[in-house]
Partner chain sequence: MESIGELLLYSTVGFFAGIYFFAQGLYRFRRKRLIEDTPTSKIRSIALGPVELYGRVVPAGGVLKSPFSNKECVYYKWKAEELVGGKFKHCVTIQEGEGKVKFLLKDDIGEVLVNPSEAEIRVKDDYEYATGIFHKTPENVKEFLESAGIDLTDLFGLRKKIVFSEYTIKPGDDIYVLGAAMTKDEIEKPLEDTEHTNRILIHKAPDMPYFISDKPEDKLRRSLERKAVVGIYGGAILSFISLVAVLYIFRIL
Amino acid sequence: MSTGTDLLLFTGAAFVLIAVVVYFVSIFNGLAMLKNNIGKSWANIDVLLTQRADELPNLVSTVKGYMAHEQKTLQAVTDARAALMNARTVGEKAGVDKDTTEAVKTLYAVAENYPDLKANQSFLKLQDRITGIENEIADRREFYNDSVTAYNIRIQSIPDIVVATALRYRPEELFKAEEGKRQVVEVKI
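Taking the form predicted on its own, show me the structure of that chain by itself.
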């Protein structure tokens, strides 16, 4: 073989190797971006869950005077807040989030029986604030689940699965309602 052919083969092999490395790096960077988006979107949910938990004692203290005989309802909100503050994993927080949402909805439903409470400006402001936070949480859950879905699809698709397997990337868990929490809640007043 001549040196020209050797040089041509060497150059071709070098280009193929460079192309493979660049392709691997681009897959790695794409997966890293998706994984970081999941972390960022979860952090956004966590901030809102904490904000809501911080507002709940104010809500309970505001309604306590009006709803003295509704201790079970008030205790459910207090217990849900405590559980939320103690939850650590995405799954735990997702389950506790549903309990907290249901406790707050029940509190609002019971508050309908107290005209003086419904006219209380502090209560109305807290109700608006917590309702706004609930809506933001729902939006952030959707973004989190979109991020998790995009990531899970990528790590299970060819050729990304090769890189994901090498890096030991595992599918992430969606933020979803527990089976029992999907049922309609009956509020008896």
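Rigid core here is just the name for the largest C-alpha set that superposes within 1.5 Å across the two forms. Numbering follows the first chain given and starts at 1. Just so you know, these numbers come straight off a predicted model, no measurement behind them. First, how it differs from the form predicted in complex with its partner chain.
Put the two forms on the same core and the Cα of T50 is off by less than 2 Å between these two forms. The Cα position of N135 differs by less than 2 Å between these two forms after fitting on the rigid core. Positional change of S26 between these two forms reaches 2 Å or more at the C-alpha, relative to the superposed core.
For comparison with the form predicted on its own, please write out the form predicted in complex with its partner chain.
Below you will find a single chain and nothing else.
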């Protein structure tokens, strides 16, 4: 082969090699970024779940004096909080989170029957604070689930699967309550 042909082959190979290297580097960086996003967004949810769990005893003690006959409602909130503190995995926390939200919603609904409680400033502040935290949890759950979905799709697509398998990346769990695993909070109003 002539020098010219060699040079052409070398140039062609160089272009292909650079493109392949950049392609795989961007796959590696993309997967690493997605994995970090999942970790970070989960930490952001976890901190909010803890903040809400910390506010629940204050809520229960504020309403206890007014709602002495609503023991079941108050117990449901206390139980949900205890379950939240004991939950470990993403799935468990998701299930308990939903139960807690429902228990708190029921408590607010029951509180409508107590005009004195509705006028209590501490209760209103706590209600605002907990509702704010729940809204943030909802937003961040969406972000977390988007990150997990993007990551799970990536690690199962070609050619990302090659890099994901080499790095032993496994699918991540969505922050979503499984119907069968959820506790049913029954509250009589």
